[in-house]
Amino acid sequence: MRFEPTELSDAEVALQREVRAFLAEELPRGSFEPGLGMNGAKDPEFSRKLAARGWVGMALPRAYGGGDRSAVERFIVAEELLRWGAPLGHHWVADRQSGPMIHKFGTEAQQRRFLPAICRGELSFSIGMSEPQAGSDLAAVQTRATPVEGGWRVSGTKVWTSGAHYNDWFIVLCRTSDEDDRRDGLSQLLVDLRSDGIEVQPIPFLDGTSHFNQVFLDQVFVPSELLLGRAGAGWQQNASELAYERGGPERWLSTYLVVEQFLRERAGEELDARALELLGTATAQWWGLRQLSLSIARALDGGGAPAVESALVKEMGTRFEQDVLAAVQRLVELEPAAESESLFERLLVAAVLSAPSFTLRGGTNEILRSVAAKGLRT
């Protein structure tokens, strides 16, 4: 396990400034309701505006509509969008992992079909991994794809499927054969979320909003040309996908805006010792996590597959997101209201309701610690 120290180059800092200027002009503070991290609102028009500037599908090849840019450059754009609370829900998963997965494992026809639309900010994707009896233990997946003439019939249930109630496609990890080693019988399929036989049931938070879903697949037909990669290679491909999912800035910025808005609404006030301690500790931890996460992006650019490092950053980052929120709650000693005129209170309510999901989505802490521990032994 290695985290190489790294800094942004002059060109990368210039990109950071460009994104900040765009957001200040396109989404002035007070003109929209900011979201918390990757729970930002779904706004296809905003996603298309980003795409028009080359900020969606940045690391994908120009031949498919991408920018041929680096993982670090994508990191910079993502960090600024998350920090601003921008409405990135439409393109987020497609840009972060579905597009790179299709590029890495997909056929030429699949790349031509999906990647240009992703890079234009048009297509949205969800993740079809977890199941009711196979959360972090993905080798226990029971959703089954049976070969039929012209393709596959898929039946099973997926759960915690973010955005499935409004997204277009998802990449489904499913069982295509029974092997002695459970990991050897898995494959990935590209599945249209509007296919016949699919039922999506939102899983509401306490405030009635929904981000997660349960997806039921009943004999869903998937054409043979939508098998992603090689049949039976789903486990290895899925491990590659998790490296994209776990190590980015979305794993430590979900509650950043709560702290920032706390400060904004107290501008000019003298902060007491408890507030200063919270801010000092949080800033130091944010910066440390940022450096680790940036190191992962550099490793991806160097051709590495930092799955173990990503697991460690995800475990530390999402735990920190919850810890800093708890510290803010102890500091303010109020019962926040969702209908409050204070943006800080509204963000605090949203954070309190969604925070339990931080250490679940993308893998539970216990599984991530196991992945990190195994990495230290190799």
Given for the second form:
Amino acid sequence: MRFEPTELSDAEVALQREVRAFLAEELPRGSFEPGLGMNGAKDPEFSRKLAARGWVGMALPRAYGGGDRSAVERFIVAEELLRWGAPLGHHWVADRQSGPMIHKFGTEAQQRRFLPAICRGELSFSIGMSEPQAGSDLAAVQTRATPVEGGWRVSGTKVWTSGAHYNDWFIVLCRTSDEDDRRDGLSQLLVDLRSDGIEVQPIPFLDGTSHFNQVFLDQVFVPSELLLGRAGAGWQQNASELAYERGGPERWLSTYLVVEQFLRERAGEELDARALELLGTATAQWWGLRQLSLSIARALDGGGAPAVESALVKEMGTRFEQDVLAAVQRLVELEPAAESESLFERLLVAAVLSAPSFTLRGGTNEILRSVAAKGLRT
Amino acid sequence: MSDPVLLQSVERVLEDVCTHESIQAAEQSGWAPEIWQALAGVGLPWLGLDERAGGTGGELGDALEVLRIAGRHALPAPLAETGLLAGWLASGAGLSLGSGPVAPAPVRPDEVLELEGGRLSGRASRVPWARAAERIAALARTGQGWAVALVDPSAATLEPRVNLAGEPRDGLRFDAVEVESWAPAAPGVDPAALQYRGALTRVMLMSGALERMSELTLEYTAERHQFGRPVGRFQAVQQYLVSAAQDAALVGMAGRVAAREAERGPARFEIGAAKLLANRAAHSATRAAHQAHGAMGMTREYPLHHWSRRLWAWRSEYGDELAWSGRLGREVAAAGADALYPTIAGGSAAGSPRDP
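In place of the form predicted alone, the structure of the form predicted together with the partner chain is requested.
First the chain shown before, then all remaining chains and molecules of the complex.
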């Protein structure tokens, strides 16, 4: 385990200032309904504007429409969007993981086909990992791709596929052969969500939203040029995708706005000792977690593979997101209503109803702890 | 930031002098002169102090890193006190420290010492290693502002006390005691500045202790077998290993960032936040480490207590959770909602021209 302290260079501070000015101009407070972290709304128009500034797919190479920017620069843009509650839903997955995956494992033709459109903020992606019988145990996926003339026929069921009903593509982890080790014989395919044979069925969530879906694939034809990376190497490629997912600012900012808005709506009031204690403690924790998270981004830029560090931070950050929310709930004597005129109340409602997902999505905390513990032993 | 050769040699010196037995013995006797001699012999107590004031030079950051190593080894000696606290008070005032251990006073923010006509009066409680100190460096109020006075502790009435780790934290009463020397404190040196600096020393010590405690817990749970396998293989136990490692990582990072900022300025936000995180970790990490150790961790024969008791003791020194969360909370509330994230991301520098 290794966390080196780092800080922003003058150029990075300048970028931070630019992003803040852009958000203040584009989305002034009070002009939009902010979302909670990566649950931010989907707004293709906003994503395109952000892309026009060079802030979508920014860490991808210029040759494919990116900006050759660093992981730290991407971190700066992401944290500002998240803490502002910006509508990042359209480009979030493509920017964070699908784009980097396609760059890392894709053919030249795949990169030319997908990356420029991702960097323009146009193409949106979903994640095609989980299945009804394969959650934490991802090697249990049963979706199967059978080779046919010119490509594959894919059948199976994916679940918890966020945005499948409005996104463009998803990367499907599926079995292409049976091997002794279950982790072998898996492959990743780039699948158009509008393909024949795909049926998307929304799963209503407890918070009343329906962003999540079950996706049925019935003999979906995927041309051979859409195999991502090597056939049979899907498990290893996918593991690297998980590393991209972990340790970023989205793992400790999901309930930030609840606290910021609490402070905004209580401006001018005398806060009691309990409120001050909560504010002081939460601020210290955000500061500390951010230092760890930033250190991971810097390590990635230095060619490191901070997998254990990322698991430690995600596990700790997501628990904190829930803890700080519970602390706010204990602080205010309030039955929060979604129809309230108070944005604080509306955010509180949204946070309470989505909080259990924080420690589940992108790898449950139990899995993270076992990844981390294994890493600590070596 | 720090000189790796220096840190390696410090690691070797402390490894030699801080053994399970020597730490126990120091606690029994209340003072271990041979440990002090070993530190003094290589100039460690005066690291980071101006050479003109009898210091051994080096950067503040080096001295703070050395404290982290001292925490790793549960060093039973006034290293933080002599150089970074008493030495800082004395050298700022142009006074020379001498070559023995020196204790800073007062420690608690609610206690004030008064200096009038070269005579010191007042009470200071919880003064680290006062009984062994050659001198006390007192920050005292005068009619013309704050002053630093060096005084012989035998001229004070001493009440022996220890903290939870058995380290001396004595009470001192000065009844118009004639001081050896005194001078006005350096600009900016006041009780609040002493609190912050004291807190920073505790953060570094605690960060080292958390690191070592996490390692010790990993080692123990790899060796200890139950139900035919190492207990560290059980998921329920892994949870504790991860929790202790997270606390060590978080406080280690917070301490190093606070140390970096302290070389540039007062770093009040970073020091307060780091001490608050360290204090909280003192609860969660000791709880995890003890649970993973089972009954073995409760004995004096096994070394876990060197770190767990120190963490419990240091958490209340120079500001507990309530003190620091209240202070940070008031600052955050006063700055308002729009300043909250800039503070989280920018720390003390958030209000500076670099980040308007």
